[in-house]
Amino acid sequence: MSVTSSDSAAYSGALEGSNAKRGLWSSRLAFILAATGSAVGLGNIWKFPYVTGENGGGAFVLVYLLCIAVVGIPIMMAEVMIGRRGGCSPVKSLSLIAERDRLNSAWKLVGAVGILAGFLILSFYSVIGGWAISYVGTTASGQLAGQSAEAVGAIFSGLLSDPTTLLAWHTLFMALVMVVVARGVRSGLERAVSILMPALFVLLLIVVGYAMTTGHFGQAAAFLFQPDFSKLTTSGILVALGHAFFTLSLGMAVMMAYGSYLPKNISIAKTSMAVSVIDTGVALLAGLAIFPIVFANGLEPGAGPGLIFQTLPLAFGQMPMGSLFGTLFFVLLIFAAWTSGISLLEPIVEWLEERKGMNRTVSTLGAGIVCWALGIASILSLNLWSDFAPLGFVPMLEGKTIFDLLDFFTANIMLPLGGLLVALFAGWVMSRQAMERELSLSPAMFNLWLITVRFVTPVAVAVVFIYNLM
């Protein structure tokens, strides 16, 4: 069904009106810092180094960079575009766009899936953020100095087995997130990231500088940047593809929410590329910070998820000034987790403000408390409920605790599904004219983006989705 020019003008006015009463980022830099703060999290500093170690180093990094280009950036542009086009929460933005283009209103469920995924992720992400807070005190007090691998492992095991301590740190982390989100776009999100992100970069560079003194920096650089394709497996390629997707906070409605605050005169393409480049740079710097320390102590780079909370603490405990630089490292980890936590809570708070008419403080408290309460189940699954596998009767979910299930369903099902639906909506459903106006690309660049988001990105995400389920 065609839409008249008067309809188009009225709808454009409605969109602008929906944005006029809301806060906007003060500048392109503010948006880049906020979006980068969302993207730069535990995935960069915790997960990227160990998955790189597990998958052979340089060849994996090269594939990862390629996946950022062909999967990450196109979907990020699509999410930011949808958010800015609608000027509202992810659900309402998709609903407005669907109404304008005479589309099925069910497309708004794409936003709902993303919001739910981010909310569920935050519930257990906050628990891990609490681990980082705990380790600041553990490292600063010198408890790790001279300890054996068994003793360091026992410290981590002792933390996980104590639900009261875990609850205290989880509560503190959620409180830090809620305080920022409750203050709104300019006073809360923008002000926080303008302090936390520069501080994060400085801390990361300090730790990299320390790593350069270990005598194994060259070995670490070679491990990261000299590809040895004999070490790259099919599984490694799919892990790189999946991590490239998840590290940019895609599929969880964050970039739609942040895009809804983006002024019309700021280039979506340039900001998306800037965020992707900075996010990737932080991941590589994290590798240069961690691997020299690992190699200097004769440890295993593919140590898995325990790399940050067991392998590195062992290394810091054996090195000169290890307590100081270990403390700085975990402060860095807190900042990365904090900025990501803020972005995970924002979409549902934005939705509650619109849908329920709550003010910012009440919506933040409501969403934050429910998320905090859900996190208690993850805490208990690490100790008192460690033998409880709610879906253990399903073969592929056998033995998975509540913590494991939340991680599995969000990372392997909800995020890929959300990203796939965003790519399909932008590539095949949304008005081409509207996309051209929002993206403001040259005809050649727009067509390249459109071909990628129509054909390359959906196939890549679908492959990851199916692989993860298998």
Ligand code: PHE
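Now the other one: the form predicted together with this ligand, given that the block above is the form predicted on its own.
Shown below: the chain alone.
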């Protein structure tokens, strides 16, 4: 991480027993960059458009935005706050705070849920990262130029039906993640975020510009922003909530880990807000880039996880300099996925180091290889095992492959559950005084935040869970 190791004096508020010699982010910007690197990833560009398409558009987007504002931002603040207060790895931070405030150390479970969720998410995330790698070659070779929607669709189906190629790209993606995590220092990477994220943003704008010329931009904007509540289902609400956690990297203690490096004088509220706004902006732009192409080509908005790979290549095949823009776009997408992937692997590696006394290289190799092996199940779900629905006897999980199940359980169950525990911990367990000091908000804002994490978030998560179980 991009931290300065010298300045531990600024960290005088660290709890006893925490590792106060840990470095700190060199600036507020460094933290924002790292947190944005984790938040902005495949969730924004791959997942947001396809879950929006599957769930009928506008009303889903509205619920998602509400979840970001009412649940996501307050929880992000809580996570960063807990991390900074504890001053070490999430599991240790929670138990330190719990011990000092004589609280039940069962709260470390929050960290444990997070570690497991990150590990499971990375197993399929890396497979999708592999798709992006594969599309760099597809675009660069110029084979998309002037292609029809059918031909572009066939290229994608060809990729999915080929386990060996998928495995090769999945392996490469996982290796990229492991190399950085094993080395432990990624200041270079975080600095790169400050150049490459804006570049990704610009490329998205270019695709949006192209999308405007398709003649279907208005229809796409209406699809995204005109809520039609008849299309909203209870499971859609669960997906929106789960996606709010997924896209902001919440509920698995990532922001807690990053918060532990945040200097005391930096506003947690402002930084959390900044990260959330950037993340949401990227997702909405991706939606505006993709849906005009969907409608212009008579494609199905609910086409599922392949949506961006069936639409964006069409745009790159048709726009001027499309091969260049397309190649750049997929390279930047890989980068965005890479920085997120790192933050998914980091918690388990940190835990193995701290708890099992393994060194960083060994823990990275161990966790990475097991995660990679699990990814093979997701790869096979796309072809040889595409009809295999292990939990198909549960009505809600009918037809879900292993890949679908991993996505469903992590994003829609584990992350909101982790977030719920964080909200309960901050809202009901931590000392109010400590939190006031950490957040340094005006009394009115502090109370608003406290009411949200005490009542609004837990009730919202519980209601959505219960409705979906019924």
